[in-house]
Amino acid sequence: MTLTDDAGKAPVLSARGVRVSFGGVAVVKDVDLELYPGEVVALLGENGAGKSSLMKVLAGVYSPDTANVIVEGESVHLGSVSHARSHGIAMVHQELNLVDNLSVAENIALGREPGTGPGLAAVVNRKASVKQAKDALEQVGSRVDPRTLVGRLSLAQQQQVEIAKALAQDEVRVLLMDEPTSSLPEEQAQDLMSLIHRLRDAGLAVVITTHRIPEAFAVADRIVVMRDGNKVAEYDPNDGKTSREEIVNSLIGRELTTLFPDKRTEVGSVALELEGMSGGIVEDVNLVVREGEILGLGGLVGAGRTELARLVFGCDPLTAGSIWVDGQKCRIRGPRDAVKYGLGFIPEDRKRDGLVLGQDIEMNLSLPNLGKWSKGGVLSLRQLASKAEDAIGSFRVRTRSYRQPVGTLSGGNQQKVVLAKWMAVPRRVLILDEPTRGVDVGARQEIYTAIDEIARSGVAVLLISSDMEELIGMSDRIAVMAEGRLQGVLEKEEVSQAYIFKLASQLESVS
């Protein structure tokens, strides 16, 4: 029997059955999936939920216990990535999966480079695989030069170097997307919206898994939603009838009854200021954050806005400017310095720069923490062990120990390791990098609380987020940046989404 849609159309690919385990845990339980040409799926899951070993099965990267796959009619076995690539399947990882020394053309022919000549022996045509690179990077709407190394890109570059990756390959009919957008402020974000829907029209079956609901809404015809391994509800999201909240009461299997916390009536005296701040692409910026408040930052990509939090934190050199704490002129010239001055940072990328991924929850949380918490340098073991508990508790991180390696669990648990271990000693400032970038709404609504709860304790928070309506339900004021200058400061009677992007466009200014 072959299946169809209502529109008798037949899938291009079904899979029957697909259960998946690990250490004897399935992760992935008896889920049937069809996808058909011309139409984009939304895969909506909590972290954990199976989603993307769901996807991984589909790419030939894992191997499942069982399952009945079917492409164009064709029972097929995908027994590796080449094999499903065969098969016409791609996938675009969340983790992105590039060679930081090559360069872009490089990583985008990787396996597949133009030559001539046989075998082993073939003569790679650089001026071929340059071509090849700029014709996927157009696809995409990059104009990265394709001669760039990877490693000099910014995320949300390299993201679009890894979708053009998958593009680049022969004969593409299934394209499987592992949150494409987690990397991407939102004009760029819009901008990859804009291409999956020309991808769809194109006549390609595409697959995308996402935290932000917002944007299931906006680009699929299809919305599956997972938990705890299985498919729980099918939704059209263009019904007129399906709701948002139905959708994360579904991913979530509670009522969400709301995302952001109640806003700060009061705070206190200037806790950071900064005067003058120029490095890098960052010109003469001047902010002041209180006690208790929650100052977000906004701006486009290029905006200069981690580079601002990376001249506070001393992780890059200061040209010209002061930064203040309590009233305290500060010499910050680097990281050890800020830590000394009270000052916490998380990182744009947890996994790479915010976690020793290696290494378990208790160690993680050591790292900034080691001078308070030895004597003669020599490291109380049993403190260790006591704030590590304390932390879990106070954070809410679901492991199954302190002993936990950081790397085995979700992205929402990881991110609170990482306040835990900044917050595990008083802080006078706290620095938030996008802080909910690839988190799913159950854990981003307690991060949510973590972030006010710090607040509230009297920690001045300046918060980076591309996320306009995390950027605007958090908080207090917001501090809008374009190609390196402050634009303006929006106060809370003042914050609107159309006003933040006039700002950060450059079409407005706020005197």
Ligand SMILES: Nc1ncnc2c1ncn2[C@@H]1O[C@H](COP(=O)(O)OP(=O)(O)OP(=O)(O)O)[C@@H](O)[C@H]1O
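The shown structure was predicted, so the numbers you read here are calculated from the model rather than taken from an experiment. Positions refer to the first chain, counted from 1. Take the two forms, superpose them, and find the largest set of C-alpha atoms that agree within 1.5 Å; that set is the rigid core. Compared with the form predicted together with the ligand:
Superposed on the core, the two forms barely differ at His83: its CA moves less than 2 Å between the two forms. With the core held fixed, the Cα of Arg147 is displaced between the two forms by less than 2 Å.
After superposing the rigid core, the C-alpha of Glu293 moves by less than 2 Å between the two forms.
Right, and the form predicted together with the ligand of this protein, after the form predicted alone?
Partners and other molecules have been left off, which leaves just the chain.
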């Protein structure tokens, strides 16, 4: 006999008493989860709540202490990724798992189960793999050329490739998507939502994690909230009663008042001036950022915002233009020079640029701070440890100790370490690229407070963000880019979401 729900449908997957621990500490504590065909479940919770760990058990990545899993009425053992796959369970990971120096087609072929598809052989059989990749990409609405190297793609495009790769295996019944929209701007997140709804309508059970609450409301048929490894609540977002506030309070376990700090009223003299900056797709950008000011940088994906930040920080070469800090012309040939002039840069892709995953928190924090935290060139280990503890405390990084390798922290907590790492450096200018990507609401408020404090201490802040609410909530002025060029700079009074969007899509221009 099969258990059925009220509507008479049997769950495609039922997991009971899932328990996962690391180093003797339980991070998922006896969680029950039922998934039905043709439904979307949003799994919400703070950074470190155990969302990814729960999903990884279902995908056969982590082996749980205990778990009773039933797929289509049959008790199964999900001992490995290929086991899980053979039961129709696929996962798109939070940190993308693509190989940069292989092509899109090769990456998709590698995701296929040997035996059910061409597997490794497809990497050799180029023509077939390109055709297959094309079909898989079409399914997710991507127009990426399968022959492109993955390393050349934007994060949004890589995300599409990941999903195509997950769907390329045979007969997917359960699709687990861990923060698939965190690297996507609004419009592309919308596209992904439509794709998820199409997959649901085709009968899949889809589980998605996200830190954007409105998104959970828009996409999900059911919302499941986790806190500290426990499942604490379930909601029906479409019952007309459930409010966003209720969900936020349930997931952080306290009431959240205001998200953004009060606006700063005093700005000083010009700290950073960019003159005729060109390089890559960036063309002739002129900007000033004053001491104590937060200048927001908005635009659509591909507008050249990250590229501009990389030029300023010396990651990519300038073809023309100059950078001035406190009225002094700088010669920046690489990030090391940039740091010397008092610049800090928190990059968008933490896995690639921001962290050494195999090293612990303490070591990661110390990298840009070596000069400051050492006396006469000798590093004080005790001081280092206490700094690491401070940073963990002020950003509420959820970790067992500062000795924990950064790669084993939850995604949002890794982001907090990147922030802590750069926030501690003395500098004139701080450039932040999508600083709250993948960070939960509670921690977002703490990060906003930290950014505000840095600005108030006299640092000029350049804040790149695709989150309109964040851009408007944090910035004193907002510069908008499109196609590598500056479209205009909006003063406080002029700022509105519609106006920024028009500038970003080049529907309007400012004198």
